[in-house]
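Heads up, the chain below is alone and in the form predicted on its own; it's given as structure tokens.
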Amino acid sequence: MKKREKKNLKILVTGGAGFIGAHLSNSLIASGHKVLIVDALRSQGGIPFINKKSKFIKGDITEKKIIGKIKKWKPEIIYHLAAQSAVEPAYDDPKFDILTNSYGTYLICNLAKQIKVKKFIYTSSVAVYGNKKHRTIEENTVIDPDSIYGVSKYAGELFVKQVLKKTSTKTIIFRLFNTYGPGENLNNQKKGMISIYTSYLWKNKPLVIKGSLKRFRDFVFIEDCINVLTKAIKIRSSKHEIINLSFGDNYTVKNVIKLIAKTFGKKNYKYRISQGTPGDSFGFHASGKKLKKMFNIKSFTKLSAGLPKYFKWVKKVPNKGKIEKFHPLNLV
């Protein structure tokens, strides 16, 4: 007789108070799971948010005492999102980037091995591929990171495979492409292309474009990202899967700016071009074939549909003073 899958699981979400982590934790709790959030609460890409129905531990995943507390709780599933999560800040503090993204992942993988978790889900980044100006990215595309951030995230991938390959734990590595939506920290202008450009309009200031208008990116709306991550628990997969979390929705920077301004209601806007960010790839674009097939995805949120949802929230947030209480999950 086939063993019935347990419905309510004990799930750890490292970085569970961050932009993607908070939405993911909320979704898992809504599905009936018990969630442990571990987060150092360093405000980076998102406004920090902790679901009151979760168990929360404040701390850094590189700290021995934090690992010990997680081990005691003994999660069955681990989502490892805790990271320094952008290209530009990695150059401000490379030691922190490397320690968190590489060594931190190594420690969480070893913990997963010790407590024999069922599934380990790691959010990596498109940055591992480096610049792919003339090629559509697939999961088997050559890895060639051109930033500190890309190197550290790929090191994390290698630790996932090395530490857990001979265990019973199934692993899924999602290489996330540019994800945007309600909950991003609009005061952080070093992470998230959509968020950065939006923040200038939100503050009624001219846009500053770092690099060429011909650069191009894929964009994923937060709701679609969370839908995929949440389903990853039950999805049938091989022992070790690598999946590009992109639906192939690709735009040049020039077109992104035009669409953002039009949707935001700024007919007359100004911008200036400045020097590019170190390690910032010129362009990347994925087909999304594997993701759509594995998760049976028939449709996703186009940028033209996601931006109105995003801006509906943005316009509720005051552009002066603290914005923490305006997290979208606080406003529900």
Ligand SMILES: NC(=O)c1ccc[n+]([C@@H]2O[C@H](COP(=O)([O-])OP(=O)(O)OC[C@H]3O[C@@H](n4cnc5c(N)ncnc54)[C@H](O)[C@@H]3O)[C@@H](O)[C@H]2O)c1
Contents of the next structure:
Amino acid sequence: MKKREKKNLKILVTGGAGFIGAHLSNSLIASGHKVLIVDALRSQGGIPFINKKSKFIKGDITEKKIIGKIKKWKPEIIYHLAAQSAVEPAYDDPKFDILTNSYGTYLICNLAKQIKVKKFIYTSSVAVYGNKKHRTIEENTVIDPDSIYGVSKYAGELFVKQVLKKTSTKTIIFRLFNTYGPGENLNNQKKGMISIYTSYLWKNKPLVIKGSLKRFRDFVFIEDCINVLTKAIKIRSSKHEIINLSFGDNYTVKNVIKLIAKTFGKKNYKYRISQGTPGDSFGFHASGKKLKKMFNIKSFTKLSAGLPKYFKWVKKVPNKGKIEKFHPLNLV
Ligand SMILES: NC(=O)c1ccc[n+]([C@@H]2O[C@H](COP(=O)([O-])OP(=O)(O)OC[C@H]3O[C@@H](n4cnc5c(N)ncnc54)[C@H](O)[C@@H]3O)[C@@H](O)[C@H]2O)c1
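Since the structure above is the form predicted on its own, I would like to see how the form predicted in complex with this ligand looks, so please show that one next.
Let us now look at the entire complex, which starts with that chain.
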């Protein structure tokens, strides 16, 4: 007989108030699970949002008392998203980046080991690969981060593997690519390529492109990312999996800004090129082969279909004053 999927699992989402974490917590709660969000509310990427149906602990994952509180709640599954989540800000505060992404991940892994968590899902980053101008990235492509963020996220990966290898906990590391969509903080111009470029149009200002127009990226719409992350609980997986969370929707910066401006309805947009930012990779592109096969995915949302959905939300957000109330999950 087919085993029934347990509906009301106790799930911890660290970083559950951030861009991806808020959407993920929402999806898990909608699927009938009990969610504990632990978040220090210092998001780089998202407008902070805490689902009212979750249990929320405000705090830093590197603090002993916070780890103690999680231990008491005893989650069965852990999604570990809490992170200094962007390349550029790591150079402003490397200590926070390294402490949260490496030591913080080590502590959460140790906790998972102690309480015998069933599955541990970690959101790593394409940044671990570093510049891969000339080849399509697969999961076994050489790791060679060229930013502080890439190094600290990779240290996190190594702790997931090392701390949990001799336990019964299954581990999945997703290497996320550029994920965009409603809920990103349009006032933050240091994280999220699509969000940064959109923010200039939203503020009626000329775009500033930091670095070459020839750089290229894969883009993933937030709904697709959340579908995969949510399904990861029940997906059949081996003891330790590494999966690139990308379907290979690849664009140069030049084409991205053209498409953004056209879709936003700004035909006569202006832009200027400024110096690149530290740690910024020239380009990366994945095949998405493993993801497609494991999750039986036939297609992802193309940028040309994701942008109109994203802009529908952007246009509801006033471009002056506080935007917290305008989180997409507040507007539904
Ligand atoms: N958004 C992307 O395109 C992308 C790409 C690659 C990897 N990732 C990874 O996905 C995860 C989520 O990214 P996001 O875009 O939602 O970022 P985000 O900045 O919006 O969310 C991260 C959350 O973690 C919290 N946090 C940070 N440090 C903490 C600490 N020490 N203790 C407790 N909470 C803390 C923040 O307050 C924030 O709410 C991160 O692990 C990031 O590295 C994201």
